[in-house]
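Take a look at this one chain, the form predicted on its own, written out in structure tokens.
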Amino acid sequence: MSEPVTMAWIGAGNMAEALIRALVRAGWSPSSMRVSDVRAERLEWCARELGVVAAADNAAAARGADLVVLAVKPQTMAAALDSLRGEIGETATVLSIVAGVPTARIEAALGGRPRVVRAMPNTPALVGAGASAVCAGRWADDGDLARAETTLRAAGRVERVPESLMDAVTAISGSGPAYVLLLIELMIESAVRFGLTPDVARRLVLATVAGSARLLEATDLDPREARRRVTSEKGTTDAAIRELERHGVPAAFASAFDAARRRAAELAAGA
């Protein structure tokens, strides 16, 4: 699919910046992107550092754009949508990366029959290693989904899911980097406590986590089977896993994932 003639970014936060940078690395022209933000200094920075076009306001950014990306904070979404009502073309794709806002709410606020695609990216998009899921709203078609996927794929993997599963996506891949980062944090702390220098500990732990993911990708092994193969009976890994199970760590993680999914559902309901 070819690059949209014009792309509008409503909001210029970290995730918008990450995606813009990824698209530029992939060969898209920053001059085809108009950006609006409530913070004048941030807007000036984006124009200077990213090469995008600073728009006077949300409506000016969206007017005539082929793709309108909603990248504002959830608490400012209502005001942003109100400013865009009647300003988005009938054939434009509206891509929302705002957490917890259902497509129906966006459609109702914009009026008419907007082609809304909802996405849940995550922070590794900052380095082109993100994981995103997308779902179509009532009036979005396969072309709109493809346009959204092309945009998000510049920053990592993209999967299509029904909107009923977006809360699950939020709990697993949306919040997921924090779970992995917590484990990394604890591993590094223990390595330093055992006597390794912080620099060596960090390098070893990061290589271990990245290598484990690459192992699963390269072999298609089930994670349980891959773990079984590196866990010798009565060995060091076996001792560690038994201790984790004794302290209820697997159950605690499952409970944490459930809590994140419930909170995502509450946000989607406006709570």
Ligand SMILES: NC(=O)c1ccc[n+]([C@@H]2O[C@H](COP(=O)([O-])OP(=O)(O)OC[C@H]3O[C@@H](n4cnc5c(N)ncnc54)[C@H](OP(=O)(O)O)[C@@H]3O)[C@@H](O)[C@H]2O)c1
Given for the second form:
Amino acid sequence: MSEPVTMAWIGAGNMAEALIRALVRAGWSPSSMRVSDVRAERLEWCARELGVVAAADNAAAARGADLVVLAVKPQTMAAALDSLRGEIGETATVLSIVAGVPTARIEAALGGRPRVVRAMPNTPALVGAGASAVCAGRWADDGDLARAETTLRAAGRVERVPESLMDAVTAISGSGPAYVLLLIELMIESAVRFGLTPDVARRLVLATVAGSARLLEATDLDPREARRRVTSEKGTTDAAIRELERHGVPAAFASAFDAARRRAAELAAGA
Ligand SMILES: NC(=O)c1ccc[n+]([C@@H]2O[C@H](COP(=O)([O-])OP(=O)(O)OC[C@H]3O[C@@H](n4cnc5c(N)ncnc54)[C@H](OP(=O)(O)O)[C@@H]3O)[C@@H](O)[C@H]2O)c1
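Now that you have shown the form predicted on its own, what about the form predicted together with the named molecule?
So here's everything in the complex, that chain up top.
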């Protein structure tokens, strides 16, 4: 599938801006992107700063577009879908990045046989280092998935999963940055408590977290094995890991991920 000729962005918030910037950096033309938002001043800003075309409304943005990206908040999704009913072409791909809204609900609201692809991106997409998963709705084919993947890849990594696993993705990579950020926060706090300056602590911790991920990527090592290699018996790391286990931290993490997955399922069911 080649690059879509025209893209429509429904909702021009943080995520839309980040993805548009990433696409433009990757060589896509902003003048082929029509953007629509309920906030007029935000729309003007996008046209001025990003070089995209401000559409009169959602329907005008979507009409004739090859790819329609739904990027509003979950609570405003029903109104956005309502405004698009009957306005999306038969061959257009609809890419929803709206958390927790199943493809069946989008399809029913749009009417006809819309080619819906649902994605779950995460916050590091804002700096081009995101992790997204995509799944196809009832009418989307491989070409639609490929089109969605090409778009999201500008802002990081993309994986294909069945829709039944989207709640799991939400719990792991969607909410995932917050778990890692909590660890970063705690490491910095202790480093400062030990006497390091906040600046030095922050730089050491960020490099440690990014470096650990890079190490796994570069070596293909299993994380448990990589950890075993840096943990000598009765050494400092061993002392720390034993303390974490004594406090039940591994079990607490597993239970936290379960809670996130349960909540994602509840939200998808409309609770
Ligand atoms: N930010 C993230 O890191 C992240 C990560 C994963 C998934 N997501 C998903 O990405 C979606 C967008 O998030 P965001 O952070 O970019 O939200 P956002 O900054 O609030 O952007 C949404 C924009 O759409 C506008 N809008 C509301 N109703 C509309 C309508 N009917 N038609 C057109 N525009 C409308 C909003 O205006 P008002 O503010 O006036 O409502 C706002 O300007 C969310 O569904 C979220 O679940 C975000």
